[in-house]
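Taking the form predicted on its own, here's one chain by itself in structure tokens.
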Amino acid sequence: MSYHPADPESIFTYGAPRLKFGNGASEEIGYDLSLTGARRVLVVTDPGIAATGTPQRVADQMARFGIEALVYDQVHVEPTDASFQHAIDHALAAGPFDASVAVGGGPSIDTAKAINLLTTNPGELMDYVNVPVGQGRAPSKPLHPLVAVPTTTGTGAESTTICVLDVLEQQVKTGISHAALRPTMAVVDPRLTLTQPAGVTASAGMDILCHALESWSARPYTTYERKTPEERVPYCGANPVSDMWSSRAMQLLATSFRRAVHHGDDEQARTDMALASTFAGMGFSNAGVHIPHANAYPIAGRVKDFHPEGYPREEPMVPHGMSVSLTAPEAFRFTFDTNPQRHVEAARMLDPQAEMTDDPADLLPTVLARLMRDIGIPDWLAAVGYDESDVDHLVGGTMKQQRLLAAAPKDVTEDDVAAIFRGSFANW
């Protein structure tokens, strides 16, 4: 059932980060942190994008304007716990630095904020993290400045007040959440979002189509109960602000996605991909996510032995945006009948050309399921290696994930998202 209050919401609120957009932002970089007044910068990144020789050219061209820069480049492609100590541990032993740079995906901008906040706060990463996995401390000490360089479009993280990571020892996949986190700058080059393998292309935009549309119909603002000022938190439910990014980027990704993923040199395609994922990133970090994201890291969480074309092949992992969309046709059938208008809308606005459903609560899972099998995404849960006997294990992870489901358009129970899953074993 949908949320009726006592006493209704009158108030959203929206942040966002400094944004610079376009073909060569990110060779301005030393020239902003000048501004900061930073002298000593940490450039957050991985292997493979430092194999590209990115991060050293944004770091060299820091010297120009009195700035030292050294570059880690061990970020885990899907940061744990363990990754995140490692790097705290690095910036502690290295430092101190005044600012970081964070260039990369989601992984390597979630890694540096997580730099940022232990760098800068007392305690330990635990008591940061997200209850019920962790004490969902929040900072009491400013945080310095982090300027995100995404290098693939689809996170968001260099909009998002929150960092991503797996917790070993739970198997679950948590974050951390507070406003202070976001980054204080968002540079968005799409030229270096050439080089990313169609894989890559293929899940990470995934994410981007997710954020638009959970946004898209997450519970609005004024479903929630009236809060106090110290109450606020960044997800404040779907608002017309949010509602802005999120419809314009899923007009983006009407007509560059198949295009990026297939023709990766298409420049035109990589802009378009790159402001549909800045702005879905804007539209969900202020709105909120939910059952998709919430059922995507129980499966990302308890990956048995997979390996994605296009990432790493020494650990088997499924990737965010992949495992954010692999419920996500079931997921959307289910909250339908919450505003049947708008999920029609949201279809049409993916795929004009699409003929209505004998079923409208169809119509949207359907244009779903078409895009994941042209770009290459798995056919749903099997693919990845998941059957009916790990259900269980992965609603629980789900359950964890409260702060994600409060967003839902409707109250999830065990049972919905147990239908959910066993929905989404199915091929196309």
The other form holds:
Number of protein chains: 2
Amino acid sequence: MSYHPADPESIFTYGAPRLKFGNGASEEIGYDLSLTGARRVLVVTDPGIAATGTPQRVADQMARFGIEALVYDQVHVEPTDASFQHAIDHALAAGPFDASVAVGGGPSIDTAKAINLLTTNPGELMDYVNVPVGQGRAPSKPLHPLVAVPTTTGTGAESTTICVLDVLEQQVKTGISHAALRPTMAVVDPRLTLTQPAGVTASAGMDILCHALESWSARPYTTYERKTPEERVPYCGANPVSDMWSSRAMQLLATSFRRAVHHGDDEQARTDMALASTFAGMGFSNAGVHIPHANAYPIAGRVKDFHPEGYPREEPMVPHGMSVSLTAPEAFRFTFDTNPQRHVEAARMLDPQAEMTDDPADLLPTVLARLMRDIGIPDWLAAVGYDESDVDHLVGGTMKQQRLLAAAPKDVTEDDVAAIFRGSFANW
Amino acid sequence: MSYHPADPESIFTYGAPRLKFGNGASEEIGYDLSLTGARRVLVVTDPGIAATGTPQRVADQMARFGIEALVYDQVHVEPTDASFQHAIDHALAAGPFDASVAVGGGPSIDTAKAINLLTTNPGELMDYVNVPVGQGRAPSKPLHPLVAVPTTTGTGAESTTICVLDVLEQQVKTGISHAALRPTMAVVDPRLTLTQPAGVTASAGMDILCHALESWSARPYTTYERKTPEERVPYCGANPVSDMWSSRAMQLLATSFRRAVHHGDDEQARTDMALASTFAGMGFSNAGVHIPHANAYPIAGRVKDFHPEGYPREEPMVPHGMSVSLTAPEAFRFTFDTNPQRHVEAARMLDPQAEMTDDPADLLPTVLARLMRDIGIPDWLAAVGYDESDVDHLVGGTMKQQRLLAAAPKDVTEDDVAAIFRGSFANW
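Return one more block: the form predicted in complex with another copy of the chain, after the form predicted on its own shown previously.
Let us now look at the entire complex, which starts with that chain.
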């Protein structure tokens, strides 16, 4: 079913952090924070990133500007209410701080958002978590400056207004979502991304690609019923601004993605991937993402025994970007009829040399599958351990992500999702 | 001379106001300001815009949110230190205000920036005016929220970090320039632009075009010597983000500019012009503009007896966008050799059907001249009253704009500028 609103929306919104981009950008954070008047700053990171020395180097810049900086390096790689609370408690005990810097991937940046919220506003974590899991309260007081320094090319968390967490007691993944959570500044230093292993570059890069492609294909803002100002949310549907960021991200991926995976020391490819990640973040943080990201929740959550290249070997995992990518070809075959031209254009941006398929609906899935194979993504759901017996559970997990499915360009039923999963077991 | 820095810059920066775009967007400002906690708001506008009733409609929205709003409608169409001071004195006397809304073109938005600065920070206007005219002091305290509502499609002032003024005693045009001056939010409501006369649409539209084309062709950020963080300025040279905004603005102009001038009731063309204006603003407010804008200062400032269509008839004037456009074709012939491909690409974006000229350097000037003729821009400098006897004075005026000339993609001498003026007397 496509959408024909009686009173179509005419307004879209756009917000973004300030950006400082380029080799060496992370060496100027002390100065940038000094402009905010900050005196005590918390640097938030995870143990793996802390081991690279980058967070401490960021902290060490502060003294020159009379700013005291402490590093909190206990971010959990899969944030939970407990890990957020640990970080918040630490910040409250060691504080007060008047600004923070997140160094790392999505988990570090999201944890810093939660710290920022709960050290500036009254109440408990669950007061602010999205309904129905939490109370969905909006912050009543201004948050502090938050500088986000992504060290992987993928997350986009430096641009988003959300932090994602598992609520352990309820066994559910949810988030806190409010425009005030958006970092005030993104510092993107491509040199920090040079040490990503090929497997991480591939998975995280598929997250960039899906951010761009899902926001490009998301339900257009004009197909919603008109909202009151009170009803507006940061994710407002595909619009001329998000389209611009998303399409440019896809063009950057076309020339840099394979090179960055196979020649990790190619600084131009790394820089273009960092740009693509930033651009895709600027786009999807305003337009939204849909089916592949919704499917990723149960794919990552129900992992059995898969241990991907380039990631820590201790625990089984399907990395976020990989889990997003595995059903993307079939998801975009499903959405093709909502806007054939847009799907063909996306395929052409991602691979200008691709030959047209007999059925135009095959073009984008074909381009995606070829790329995934070339960069070493496993051969879809079967390769990460799923089979037909998992479909019902996977579908159930996807259907819980109604906030994401609502951004799809047409209604998505359980049968639709089941067909997408069944089409995604193996490809090549 | 082109630029070969010994230690090239590797970093660019990007900042922008939050954006709310679309028909009806200006009806939600009361709600948007209520989120900032504002209780008393000053609406800043000029007498002409005030007569349309829009500023009062914006003020009237505030009561529903418990916000008191006053309208100041005495903005001068060519702001001076005296007109800024009048506005600041009014705001201080009627205040305190904790937010402001600028409704109008560049003068209203720039005046609101000056009010915002001088009602939140200590000292006098001249303390903050750019050196050598003023002291160039940076604000020491945070400014208040400022919502900019452009009513013409051209200014870009909703995105910029500068306010322009004539300092009367010194007979010089200068500005106040600081990142803190950038409006916090731009509200772009295309319906407010429907009543622009054709002549205003044409002139203001040439301002959009030159914003896009000058930032697209500006000296790239990588051709500067490396800056310290303290040395960075908002206008950092052409970069991947400004290129994206500028090129998309040119593509929008290609399909909407002639239609908006000749069919002012075409809502799609008006919407696309409003988008183009916003996009060009997002671009040039980070990259900078150069020769055509530098030349515009003396062209507008030394006007003799020209009275353009669509503008008030009392005083002679060369409207800003017109004054920017009149030397643009020759300026881009002069800069062609710095990057032939970029100049050809720009011509192709502005007119995809244009046939290649015998000399590729002619293509962009030809495309621009044809557009200017089609939309009723006068036949260049002669048509607005200038002749050979004015060249020395015009060149002198341009050479004072070193801040702008520094953004050109090559060195610009007095002889270069004189040749551009001499080539711009008449065309068709």
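Rigid core: the largest C-alpha set superposing within 1.5 Å between the two forms. A quick note: this is a predicted structure, and the numbers were derived from the prediction, not measured. Residue numbers count along the first chain shown, from 1.
Shown in the overlay between these two forms, fitted on the rigid core, is a CA shift at G175 of 2 Å or greater. E78 shows a C-alpha shift of 2 Å or greater between these two forms [criterion: core-superposed Cα displacement of 2 Å].
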